[in-house]
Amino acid sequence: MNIGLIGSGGREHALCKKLSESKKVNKIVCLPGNAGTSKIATNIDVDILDFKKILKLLKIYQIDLVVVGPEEPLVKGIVDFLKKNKILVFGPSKYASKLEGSKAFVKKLCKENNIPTAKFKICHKKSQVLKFLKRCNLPVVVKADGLAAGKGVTICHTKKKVINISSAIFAGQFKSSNKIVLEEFLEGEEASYFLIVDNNYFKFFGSAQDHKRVFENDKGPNTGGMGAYSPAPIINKSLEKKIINKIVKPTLRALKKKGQFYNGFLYVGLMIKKNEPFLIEYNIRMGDPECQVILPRLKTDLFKILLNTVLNKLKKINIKWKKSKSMTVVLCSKGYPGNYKKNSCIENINKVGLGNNDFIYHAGTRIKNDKVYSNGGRVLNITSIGNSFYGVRKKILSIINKINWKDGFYRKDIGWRVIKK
């Protein structure tokens, strides 16, 4: 079958990769991929929000199954666009793709369900702010309610940043948000459970945990993501039905009976209070650079995996995964997540020998005269799989050495809790 891969970062590298791994797949076309899915695919430079244009394309290049990888045009309806027009599409509906759209739709959602979530407030205007204040503990977290190219979350441990970043969302910061979720701070570890779901079932599609903050020892704002590992140790057994009963399945019963169905990847942002989980957030399709480590660790044909879930057959399929430990360091553009310098030469990427259990996946790079060159905040995730997260990290770092790019930087301590334990 020939596969149409939307989407350009690191998460679209790792789909791409380990679906040129199936029998069953005979052409990937990235709209619109990076330097690194030029090399297994045929790249098409193309808006993904012009999905008049796509729809186009995917005629043209006779593609059989669509794989959707960032969360903007599942937002926007690209789903519900391709089914209208016949085309076999992964993943969720523009309905269910609220569940990432909007924040306010999912603590109402966890209100009605009695899903356990940190304390908030939705708020339209200051006055709501204010009065939030007067009643929650210092440091509140504030949200923007839409997508915000992951830059929407702020920690305020003062009521004066929480007043100014939330009337910088009210005054139009963000396209996406007129109005705010404020929540109260929850003191914990973070993790990610992530989920394939069809419209009848739902299996288990690996665990990790994510590193928000820009530099070392977790200081400076949050950004996309600056490295994770997985599995995630602290999700344990029992913890793990805790997820599943108490998160997981009254979300997917109550869009059910909106009359609405899940169908796709569903990343599950956690924070483990004394062995119990609160739901900090839904992402409606693998997580970025979670997706990194997930899948240099699967066993089982994702292509199988995909097409199954589309033809609601995911029941069917016995998903493997290899006991090896994995991790990525996020290779990013000096001045990331704020104003960095873009177009600098990559120069010795392709020099660089990777074993077997070692993958570079690119995230914010292009090609020009047959060289690498960056294209974003983020640019290569370096990601690799071994018995140890601590001999892992070790044989990243020296990749990282080894690529020696003036104009990046990367945090050196990924990993740090597992580690140190």
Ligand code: AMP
Second form
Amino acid sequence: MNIGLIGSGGREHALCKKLSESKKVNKIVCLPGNAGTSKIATNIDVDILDFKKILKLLKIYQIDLVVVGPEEPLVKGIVDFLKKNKILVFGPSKYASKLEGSKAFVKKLCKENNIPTAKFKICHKKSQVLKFLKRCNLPVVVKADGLAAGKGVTICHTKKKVINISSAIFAGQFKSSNKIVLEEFLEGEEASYFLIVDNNYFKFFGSAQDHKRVFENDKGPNTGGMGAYSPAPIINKSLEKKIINKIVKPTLRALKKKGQFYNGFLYVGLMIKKNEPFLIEYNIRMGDPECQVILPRLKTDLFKILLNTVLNKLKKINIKWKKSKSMTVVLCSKGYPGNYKKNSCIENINKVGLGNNDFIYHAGTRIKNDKVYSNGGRVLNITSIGNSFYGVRKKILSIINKINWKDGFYRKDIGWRVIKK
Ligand code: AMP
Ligand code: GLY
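Next, give the form predicted in complex with ligand AMP, keeping in mind that what was shown is the form predicted on its own.
Entire complex below, previous chain first.
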């Protein structure tokens, strides 16, 4: 089978690598891919929101199955479009993608189905915000309704900030959002729980904890993720049961009641408080960098899993995992998540000898004259698996030292919750 893989991040490099290991996979075309995927697949430069152009390319390259990595094409309906054109595609429909594409949609769904989540108010105008502020406690979380590339959520410690942020969103700061969700701030520990879902069934697809803040000790602004590890020990058996029964099942049931199905990866973003799960957000895709720590632990053929999901035969597949611990540290361009320079050569990357349990997944990179250059904020994901988080992190940091990229920085404390000082 020939695979078309949409996206260009570390998540897609990890998906590409795993898919390339399947005996059933003949060729992979990445749309557009990065320097890492170019070594194991064919990269074709294309705008991932230009569905018509993508369809043309899929036909030219005789693609049998499309796998969509990022959320934006999903929310904009790429799956419906390709299905209409008789292309087999892994990922949720436009309707189901509202689970990530509209925070107001999810909050209403939670309320209607008693799903535990932060108390909230959906506001369309400033007067509603002012009314809410009269009776709320600080901090308040302000969320733009639509996709905002990770920039749509602000935790506000003053009422003035709530008003300023809300006004900016109403004024069109994020094109995708004309309304906002105001939310109670939840204390607790965050964890991510992943599922793969078809029209009839769902299966566990790993757990992880991400590190969103840019600096060590969880300081500084939020990022797309500076590192992650898997599994997340906080997700014990009793908590898992609650996540399934109180959150996942009611959500899938609610979609079915509306005559809709979910098919694809489902990322359940949680706040855990006293062994109780609260839904913070859904994502309709694998996480990035969570995918880069989960896939190295997967023993079962990823292609078989994805194909069976598309064909609604997920129940037949036995998904097996390695017991090992996995971690990734993200090597970023200095200045990220603010301004950073691009096009800096990562000289030593090809000189680093990697063992069987070490992986470098590319994210913002491109290749020029056989050399790797930075091309984004998050540049490389250095990943390793092993018996202990302590040993794995040590290994990763030694690899980063060997790369010794002068324009890069990273957090040395990824996994602090599971590595005691
Ligand atoms: P979201 O895009 O909804 O995942 O929000 C981004 C991040 O903001 C989350 O990963 C949390 O760290 C934080 N966050 C969002 N909602 C809340 C909340 N109600 N209480 C506390 N933190 C939150
Ligand atoms: N690492 C967070 C995300 O993928 O949304």
